[in-house]
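Just the one chain here, laid out as structure tokens, in the form predicted on its own.
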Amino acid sequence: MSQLLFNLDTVIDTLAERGWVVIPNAMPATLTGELREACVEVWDQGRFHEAATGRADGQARRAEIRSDSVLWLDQAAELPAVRAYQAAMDEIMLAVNRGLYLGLAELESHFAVYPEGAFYKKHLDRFRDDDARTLTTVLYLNQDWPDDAGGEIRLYLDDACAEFIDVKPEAGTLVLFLSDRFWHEVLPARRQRLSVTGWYRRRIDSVRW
């Protein structure tokens, strides 16, 4: 049974037209609640690590750029809520591939916790030396997020980063956008902010001569 509460065809059409979409109440409140409980559980167990920037040998913790902590979902795959989330996201991947021919092959994702005061400065999600990340996903987990609590994702809609939208991190809201096109940042959160963040990756076939 699908966990998605929205019309996939409409979402695909919107992605094709503008490259991003914001979907309120994308999944049942029971699932987002179970994901929230799972996130808090593994956080309280001390399983998270401080997030870094870059990749491979160039990866480093840079607190002036980002101050969140993460736990990759493959390290919490035993949790039923994680399995249900991954099944729902697989459904989205299949639909995107059918509709947009992006060649998505897998989803890498993690829980993200922003403690009070944490942020993530403006950035793109695609690495300079690895273009596998194709479609970014963010599912918010905090219920009844106050308007004055900050923590919005600011998605810049043009190359000059002059036009933007701010998306409130309310439980059940799902944000999808093309990873190589849209600069974005997480504004400072005034209370603990929880989400599941991920990237659909396309398969990169290595060519040897």
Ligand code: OGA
Given for the second form:
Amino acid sequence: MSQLLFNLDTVIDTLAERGWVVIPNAMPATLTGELREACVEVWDQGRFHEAATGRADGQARRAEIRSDSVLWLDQAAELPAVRAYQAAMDEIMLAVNRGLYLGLAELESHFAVYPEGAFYKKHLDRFRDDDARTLTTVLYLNQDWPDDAGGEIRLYLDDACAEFIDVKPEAGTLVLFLSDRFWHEVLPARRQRLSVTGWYRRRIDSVRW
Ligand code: OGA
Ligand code: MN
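Having displayed the form predicted on its own, please output the structure of the form predicted together with the ligand.
Complete assembly follows, chain above in first position.
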């Protein structure tokens, strides 16, 4: 049974029109609750590592750029909540491919924990040497996130970064945006902040004509 609580067609239309969408209450509280518990469980097991920036040879820990810790979900595939998340995200991928012809082939995703005070400075998600990341997705897991707790994602809506929206990392809120177009940052969180971040990747050979 589908776990998606929103109208996929409307979301696809919005993405086609402007390249980003914010969906509050996108998934049931039972699923985000199970994901939160799973995230805390693997965190307590010490399975996270400090996030790096860049990829492959260019990877480096740059604490002045980002100070979250991550665990890739393929390392936690034994958890039923992770599989339920992946099934829901697959459903979105199929609909996006039907409606937007992005040729998405797979999702790479990780839990992210921002300890108190953590942030991620303004960046684009697409690596210079890897243009497979096409659509970014973030699902937040924090119940009753207070207005004054910071930790919003600030999504810049134009190339000049003149216009932006701030989105609270409230449980069930799902943010989708085109990875190569939208600058964004995570404002310093004043309490522990949990999320699942993912990138739908396209088949590179399918986009070279
Ligand atoms: C990222 C990122 C945003 C968020 O991990 O690349 O931008 O709100 N995350 O957690
Ligand atoms: Mn990002």
